[in-house]
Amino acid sequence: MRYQDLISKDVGGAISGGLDSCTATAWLTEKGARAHCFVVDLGQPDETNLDDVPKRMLACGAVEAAVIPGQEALAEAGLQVIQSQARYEGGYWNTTGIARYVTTALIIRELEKRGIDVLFHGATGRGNDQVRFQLAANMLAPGIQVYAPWRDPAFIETFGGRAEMLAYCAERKLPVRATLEKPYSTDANFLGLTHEAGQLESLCTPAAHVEPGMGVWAWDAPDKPETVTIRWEAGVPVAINGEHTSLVETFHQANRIGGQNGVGIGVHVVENRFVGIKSRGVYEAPGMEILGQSYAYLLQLVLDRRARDVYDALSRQISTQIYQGYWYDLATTTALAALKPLLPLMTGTIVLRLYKGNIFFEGAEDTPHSLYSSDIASMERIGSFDHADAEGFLKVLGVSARNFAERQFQALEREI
């Protein structure tokens, strides 16, 4: 899709209020489109007053600009990420990825109310976000077309990068806050921050080059450990340190507690983007790390060996699906549904000790569905597990082991 297709048309923008949003909105307006801009309230830690964003967009030529409430929807999506333990490539909670789906779904509702059939966004042609916006929109509203300025040759020819965009905005006196000296870019929501690009593209730039936005680096955290108690009921965190909170409040409290102890701050990952290139990011997600780790400890108590195998496979699948843009498809829907039978079992109180970026298990209480029994597991001469019963068990296992020794082991030429 090209800008010529948008002349005299109403288009809806998923915007953040940053340099790309301001530039794209002003450029489209100059080309004859009527831009309706929407920013979703995701509790962005880098925005002191989200109501300022619509004002900036109106100053950039938008015919309409509004803030859409989204914190509850993001909290629900974040909880599903925790329940599935979906860390991309085992490294980090994909907080930016999951937020793109919430943003797309909420903005599409607004477009449908207004009869607008074009969604535009500022994601680049090299990243994953363009895929997430595109596929989410295609799956939720196939009648809506997606316009990406960074895939339009005319836009690319005009703006080669940040320098050209800043010059364009300065010439038109647009209210952008970005500067050419900014060392990296940041995507923000209350689940976490993603820092990338700029000076972070060099692997000689340490992760500590990032100024944390949700806490402190581990070495700057207090020298005294802090204990935090998370109460889970049917897979939902309902209280922190004995205080009952809403899901949104739970995330905010966990962020505060984790951040001040350096938990989940500055996770460095060189990852494989879906578009086929490697990229480097530095991530912050203190609340996700606390809640996610406490849930992981509860999983250890509830899942048996076979259920664990199934769970781990689903977790890897969901993590990849989130990253690659398929949150709404059949595979993700099926995988999430497969996890639902576990949720009624995920009840208990998990106590953690936090210290300088680390999380330590402190205790588990009131876990009615735990399969762990100190009586059965005991190595002492007590309990209901009779050690002598293992004799027959080992004889049965030994049948296949001896058969392997006689027929295959020597052919493998293994060194002993």
Second form
Protein chains: 4
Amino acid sequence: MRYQDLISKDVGGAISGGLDSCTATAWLTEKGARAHCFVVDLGQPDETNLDDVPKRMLACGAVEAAVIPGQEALAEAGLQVIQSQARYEGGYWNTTGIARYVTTALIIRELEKRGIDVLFHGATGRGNDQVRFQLAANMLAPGIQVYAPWRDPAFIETFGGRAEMLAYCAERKLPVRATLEKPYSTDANFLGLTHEAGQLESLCTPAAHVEPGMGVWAWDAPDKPETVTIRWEAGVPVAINGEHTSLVETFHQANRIGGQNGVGIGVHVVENRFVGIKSRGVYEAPGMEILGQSYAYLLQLVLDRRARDVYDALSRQISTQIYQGYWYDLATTTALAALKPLLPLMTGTIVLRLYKGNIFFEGAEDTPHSLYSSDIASMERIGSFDHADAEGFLKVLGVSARNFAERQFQALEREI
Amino acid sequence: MRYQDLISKDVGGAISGGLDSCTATAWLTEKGARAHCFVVDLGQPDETNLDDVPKRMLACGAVEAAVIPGQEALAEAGLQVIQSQARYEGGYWNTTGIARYVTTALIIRELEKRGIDVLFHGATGRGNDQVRFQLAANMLAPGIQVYAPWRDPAFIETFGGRAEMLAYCAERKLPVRATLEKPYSTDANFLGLTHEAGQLESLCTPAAHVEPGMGVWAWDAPDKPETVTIRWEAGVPVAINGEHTSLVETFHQANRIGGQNGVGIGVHVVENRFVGIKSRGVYEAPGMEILGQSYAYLLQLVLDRRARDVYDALSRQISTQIYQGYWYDLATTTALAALKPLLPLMTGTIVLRLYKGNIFFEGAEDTPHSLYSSDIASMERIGSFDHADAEGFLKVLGVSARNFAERQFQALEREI
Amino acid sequence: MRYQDLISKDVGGAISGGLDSCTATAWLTEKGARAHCFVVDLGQPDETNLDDVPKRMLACGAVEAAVIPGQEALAEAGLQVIQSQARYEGGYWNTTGIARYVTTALIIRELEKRGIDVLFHGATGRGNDQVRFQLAANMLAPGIQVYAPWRDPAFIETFGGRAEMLAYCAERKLPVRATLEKPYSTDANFLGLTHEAGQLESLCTPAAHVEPGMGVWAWDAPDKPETVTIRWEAGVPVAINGEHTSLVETFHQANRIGGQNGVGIGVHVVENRFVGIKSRGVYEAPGMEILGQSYAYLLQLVLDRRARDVYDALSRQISTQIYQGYWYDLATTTALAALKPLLPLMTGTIVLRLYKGNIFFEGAEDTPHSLYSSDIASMERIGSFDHADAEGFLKVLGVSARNFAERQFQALEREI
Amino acid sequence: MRYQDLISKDVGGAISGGLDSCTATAWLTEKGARAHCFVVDLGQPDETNLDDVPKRMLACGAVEAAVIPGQEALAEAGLQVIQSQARYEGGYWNTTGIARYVTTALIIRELEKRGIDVLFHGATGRGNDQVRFQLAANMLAPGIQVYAPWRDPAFIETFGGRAEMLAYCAERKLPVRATLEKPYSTDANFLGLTHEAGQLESLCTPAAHVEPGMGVWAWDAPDKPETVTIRWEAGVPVAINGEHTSLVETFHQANRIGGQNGVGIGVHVVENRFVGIKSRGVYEAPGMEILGQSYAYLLQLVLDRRARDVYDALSRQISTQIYQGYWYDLATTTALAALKPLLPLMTGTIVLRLYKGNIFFEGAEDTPHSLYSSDIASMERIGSFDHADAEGFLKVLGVSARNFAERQFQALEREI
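Counterpart to the form predicted alone, namely the form predicted in complex with a further copy of the same chain:
Expanding to the full complex; the earlier chain stays at the top.
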């Protein structure tokens, strides 16, 4: 899709309010499109006043601009990420990925109300976000077209980089707040921050080069452990330190407690983008880390070996699906359904000890569906099976072990 | 197998030199067996002088007692654990598990030299170690029988617990150093310590209840970050901080550096034992953690998405195989073979920043087979594919997304 | 558990009515137990008159004997096997496995009504069925003990094999119908027959040695193709050849049609039993084969690539769970839940051509949620994406392919 | 890439000699390119005389045209498909997929000899083959560009379909043998035939609509079973019916025997193409079916449960990799390496009974590494473990089953 297709048309934008948003909106308006700009309130930690954004966008030529409330939807989505432990390639809590779906779904609702059939966004032609916007929009509203200025030759030719955009905005006196220098790029919502590009592109730049936005680095955290108690009921965190709160507030509070102790600040991942390129990110997600780790401890109590096999495979699949843009498709729907029967079992109180970036296990209580039993686990003599039963157990296992020894082991020529 | 089968027979013991070893050796000797006691030198951090052990065992009645060198074999095995990232249920570096195979293999070699066809060990009838000893022995030497006093009714009836064993040894003036009180039980080798049982059986006992044996808790570590540089060549750590060492010495040095910074100290896992019981362990493995994490960072550079899919599945399988006693079987042999082609790619220098229990990524250099390229990853305009190519890419993906939207999505009745 | 624990107790038996049932019931009665014998009506194709069984059991000393209706429950269970395509090790439709759960659940209900707390069964100490009976009973009614004569030394010593049992029954004039010669052993229900042991133990015995019980061998089937039309609605087969029937009748009819064409007759599998032993079975399941294959064709239309990844992994896990005795546990519950969202999509009419053991695809119609579209698939020019879009698609893919070529391929030293 | 980039350049074509080949070669020549045309001898069953092809291509304007021998390379590749049992989505033996790699590798060797840096092929912009050509070329020779006329707007505009191509060739009197009517499109090599498109695009067209090219439909096969004996040594089929042959000849002979019995003729799969589109294929692969199934029977004897878990996962991954164009990448290299240790175990003689499309197991002999043992499997009393040992085994398993019952089962609210 190219700008020529948008002349005299209403187009709805998923915008953040930054330099890209201003430039694209002004440029599209000049080209003859009528831009409706929507910024979704995801509790962006780096945005002091979200209500300023619509004013800026109107100043850039938008015919309409509004803030859409999205914190509750994001909290629900974030909870599903925790319930499925969907960390991408082992480390990243998928915080930007999951937020793209919330943004797309909420904005599409607005577009449909207004009969607008084009969605535009400012993601580049090399990243994952363009894929998420596109696939989510295609799945939720196949009749809506997606337009990305950064994939439009005319836009790219005009704007080679930040310098040209800043010049363009300055010339038109558009209310941008960006400056030329920016050491790296950050995407923000209350689930987490993702930092990438710029100086982070060199792998010689330490993760610690990032200035945290949701807390402090471990070395700047208090030199005193802090315990935090999280109460889970049927898979939902209903109280932190005994205080019952809404899910949104739970995330904010977990961010506060985690962030000030340096927890979840500065995770570095060189990851495989959907388009097959490796990229390097440094992540912050203090609340996800605390809630997620406490959920992981609860899972350790609830999942037997076979259930863990099923769970781990699904967790991995869900994580990839979120990352790659497939949150709404059949595979994700199927995999998420598998996690539903677990929820009634996921009740318990988990106590964590936080200390300068670390999370330690401090205790678990009131876990009615825990399979852990100190009686059963005890190595001492009395218990639920006779130690001598193990003799039979091992004799049974030994049959196949010896059969293997006699018929295959030597042929394998494996070093011992 | 029962003690009656051992009368007047030579039996070879895998012993540690502790209370169980002394009691079992003395008891078996009294029952008429000729005990040959072997302790394998695995660099046990809790054992000040391993050479004392044979003396103690001879005093307990053994007809022969010896220390068998095992550090090199253990280091090789530990390296395979790192190369396969085989952490059990997400956290435990399988340090005890892998060591059981080294011990069994080395002792069986001694038994075969002497024509002894019974192996005895002191593992209980409820844990994983009995399974590992049994299966490894059955696979390596199917003609050898395995005897476990703790599965023999006569032994269990005589010795209900530590008190009876201490009394038995005291009565016979056997040189045991154990005392009645022991807050929990520890298994040790230079790859790691595993603490379990005793007071740790209650989940109200914090992980921090453990007194570290390979380092300090995070709060006792220096309040200053330390960087460590690890050089990998073809999958082998050849130098730490520029100093080339043997593999054994590399592990010891990594333990020292990690331990003093509180890294890898106090990982808590409630895990699924092979016999289906949940047990709780607190783990120390500072060297494995440092080497393992630096290897993980290197893998992030080398594995593309598809290779990671293959790798992660194998990693999980290898981990379970080690944990459950199947290190030598066909499945492990197969899975380990898959990792061999990766090794030539696993060359690079990884720099870590350690700080009070944390590991942060500080940098990566000299990684000739890294797929990461800041040129390719760059979001800026010039690069190896045109941003406009992404338009075609997304249009292709969009076909199936819209097809899904039109034919399936509504029928799913999924909440958005 | 041993017979001594059963003296003067009420015990409930899961019995088939054969030689084992008669012998065990008579023997237990002689030893002083009060046997309540239950045979579940699973539409056993080899049993001409199930109502005779209680009479025989009473003659053997049972204090009570009854037939419990189980066909509907079995049909429901069989449908779940089809919906999850849970074939064990690629070939066997798990027909005996799934039936054990139905039997156990139904009989436990009877035991609970009567306050009986021991279940006995005639499965041997080497097979899978003992595991299924035990685990299902333990999960459904943990207070109930399971007694297996074939694991009781007293019983085994008395009855070494069929000859001793026949002699025992003859001596007591018990109404057994068995004869000494039996070429192999068969388990039967209307989902399928499993033949094993006896002459089948030699791998030189062809599969064709089996005399089919649910149809004919391919070479005895009519030399004329027959088409069969199966209508699926939301995952349920609601009509065969246009005729609407109950689920039970659908299975019977599918058996009839399949069996007479030699379909699903004589599948040979050398499989891994749960206890680690390999065993050889020859299977019949004509109805499962027809219904299952038509469901497979429908799945081909509905599952996209990612959904198939999730589905195939779950299918494999469910199959193993059924086979190993874990139908009721958390893993199975979780995995089955994942398949629920698929059901509303599984609507369509599938036409098969049957011919002498073969199933061929004849056509598919009325499949509203099929992703297949001849318009989209067409290689011709006009369609939903421009052929030139593929150029961008491939250029994007090519970036990582070339990056691999330059940085890794040569180091792999792989033969081309 | 567009034709404008090829003017006055040498370009190397992977051609079949059909209508597309002629048209593309003539058109490119007219546009000013110098076409070198290579057809690889893959034992195409539908091509009576491959040596005619170069003559036709020269007549179309090619500056060079040659047949490259490829049968041995294809046989080696086909064997790897069998050794990994890499059937795509459960049915298709990946015969076209694997052949694309052989073709690409062999032709690239020719291009490199001549210093040619453009490869062209006639695959369309909607299928899988374009992906395989592109990725294989990019990986083997990243400096070579790939040109596909069917993705070049100028070519597509000129040639809308077969009619325009036929007219173009007729006008120029080019030696094409194609006619306007063609019920479907076929790709052929001696591993198999794939039929798709045309009348097969309608799912109302039965699979039987296809006219077999490698044998007969089941109903046309002889009404008499035929047995075939295949001898495997270390994973290689060294003899059929006792006659030792080369690998190439083994495939041809297996095709002959299978094809005349209707085996492997007419497998229907609606599959997920890489580009996300579903397509329908009807397949023939009689030799792959016979050799592959006999290998499957051998695997049943050799793989224990855990090895099968590893194997099945790898098999699935390899199959997808082949299908999607990634035969040469790191994931495939890794996965194939895992299968190497199995090969020394894969020795044995398998006898099959073929009958009108069916394969039945007839026997297995001389399988030194088979884990199957009729002694161990026997349900009779004497064997390698005491039936009473099973009591201990089950008691151990029962602990976790009952623990589950007491702590989780009711909360799951699952229907029984």
